[in-house]
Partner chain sequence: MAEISSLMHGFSVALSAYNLMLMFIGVVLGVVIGVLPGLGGANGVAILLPLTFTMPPTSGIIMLSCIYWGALFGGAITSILFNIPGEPWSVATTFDGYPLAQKGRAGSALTAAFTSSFIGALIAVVMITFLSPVVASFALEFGPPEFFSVYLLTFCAFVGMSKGAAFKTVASMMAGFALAAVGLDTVTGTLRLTFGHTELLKGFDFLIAVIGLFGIGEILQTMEEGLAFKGVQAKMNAKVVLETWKELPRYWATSIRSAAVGCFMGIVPGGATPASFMSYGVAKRFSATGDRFGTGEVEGVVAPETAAHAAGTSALLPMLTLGIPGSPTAAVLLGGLLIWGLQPGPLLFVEQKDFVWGLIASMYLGNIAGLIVVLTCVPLFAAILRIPFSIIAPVILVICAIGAFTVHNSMFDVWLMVIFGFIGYVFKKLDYPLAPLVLALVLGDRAEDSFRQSMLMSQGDMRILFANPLVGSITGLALALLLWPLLSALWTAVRKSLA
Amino acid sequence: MKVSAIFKNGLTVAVVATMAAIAVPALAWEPTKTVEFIVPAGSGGGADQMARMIDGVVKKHNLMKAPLVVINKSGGAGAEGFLDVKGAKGDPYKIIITLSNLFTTPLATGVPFNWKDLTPVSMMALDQFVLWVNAETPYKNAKDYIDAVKKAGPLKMKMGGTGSKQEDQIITVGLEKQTGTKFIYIPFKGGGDVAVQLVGKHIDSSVNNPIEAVAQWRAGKLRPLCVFDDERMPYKAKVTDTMSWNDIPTCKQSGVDMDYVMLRGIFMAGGVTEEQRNFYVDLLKKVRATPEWKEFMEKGAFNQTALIGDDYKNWVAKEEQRHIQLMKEAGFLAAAK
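With the form predicted together with the partner chain in mind, show the structure of this chain by itself.
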């Protein structure tokens, strides 16, 4: 933070934002060697898919001269990747895609890093969470299901999710608080596994991201009950024969007042120059303008909020506070060191 503050001297962020908006002048900084694109999660997951998507779009449309390489550093719930970028202070050849583990991992494990060690570049989208059940169950909406969970009694119904003390479990705990139920939360390694476990009826429900479960939904194996957001997803094109993403009610409408969206954003190492950051802000802006990206957004029913500059920074700061609060309530904070 200190170093980046020095670099920022004299440049207001408003100017930066406008500079990024108009095309970057020909003499602006650009990478001259391989850029590492760190994914603090395993291969095949949501963050990994998005990173490889960005990589593919950059190469397909020739948006950058230097090569981009996606590297998975998933160790310690992503701590490996974050520590790597934290350690590369001032190095403009490393960018990292984040998910909620940007907040949850340091809070839950006490690993020493914070988003303030990094330079926020751009928010790409927000990922939604949907409450899913197996299509063969009789529950038609969230209320039916919650009633059934209540009726079954505490620790009878199984909720599957990705990882422990991360977004899926936070949502589960929020759901329990809201409805006075108690699930058995079973952590799995990846979102795809969770969806398959739900199809195989080894668990009763999940809070998969849309993209993790959409294939099973289309095949009629899973049923979405509600989306954990303030408003419905905007995509009106039919996904199954009868439903679009837009037809899924919000959980609030279904009587469960819980909302949670997950950041899919890009950061750089701390201590890079404005010029260097602007290159990536601009690059990612171009990525978001491609038809491939739009298609990807629609397929995964992402919330297409994209922020840069101070807006992004403030959003992240607010979200951090919210996670501290949520994790404190859930009892997930690491023991004080």
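Show the form predicted on its own, please, because up to now only the form predicted together with the partner chain has appeared in this conversation.
Partners and other molecules have been left off, which leaves just the chain.
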């Protein structure tokens, strides 16, 4: 009797345990301590603003239990931030927002970093570039301004931009080649600084992203001349009393045959698990679904292309090759590629 009872009870316990295992699946991975959100650029620029926007949305909607903290690491044209995350291989508590310095910084400096050292998570959007001048100048369109630059002569007009041998200077060189002009290029730490310098008339123009200059445009301090894309921006709500983003002509429509859009994407350190990556893919999908994100996209006139998985990885690989060619043509490569 005792033996039968022990066997029966043991069997019952085993069955209950098995049923419990089936009924309660293992919990998916999620952060249990502070996640560092690295910005490889200065404060006030487009990457910084997007990172802080994401942080704000995550907190407002309680999308993540663990804290998220934004940290700027702009040294060496963003190399400081990239090397920090590269050195955190296998650490799921670091994510980084990237712009095109993901390609330009290692190509220009030779710093030992490549995007393949990271784990692609999600393309959040693509960012535009606009040719801006001070609103008190007489230039009403890109042709007016380019004509003035030509009349002034080589190295007389100042173009401000974020960093050296980065996106803004690549566009400046392209503009010079297309128009036969030559600017004095002056680098600053971030797009916010560039906008302030243009308002103060310390530079003559910039190619800032929309979100980096929209406040000054709305305030009547800056004037957009053209957007470096194949098509006009789709946003038709008025930003000023008279103009929307859609009212800004493309640079091609203005006689400058060039275009350039920039990545706004999220990566993790290399060597993380698929489960860990999936947590952030899902988190960012939730962010993009919020009304705050939709408003942010329109305010900054973003191209709302979003990619994940192999589509994102393949896009990045293709864009790397394009930047190698652009950097080579501009003479910005640290070594022959």
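Numbering follows the first chain given and starts at 1. Between two forms, the rigid core is the largest collection of C-alphas that superpose within 1.5 Å. Small disclaimer: the values here were computed from a predicted structure and weren't measured.
K.L.:
So, does G153 move by 2 Å or more at the CA between the two forms, with the core held fixed?
P.N.:
Yes, shifts by 2 Å or more.
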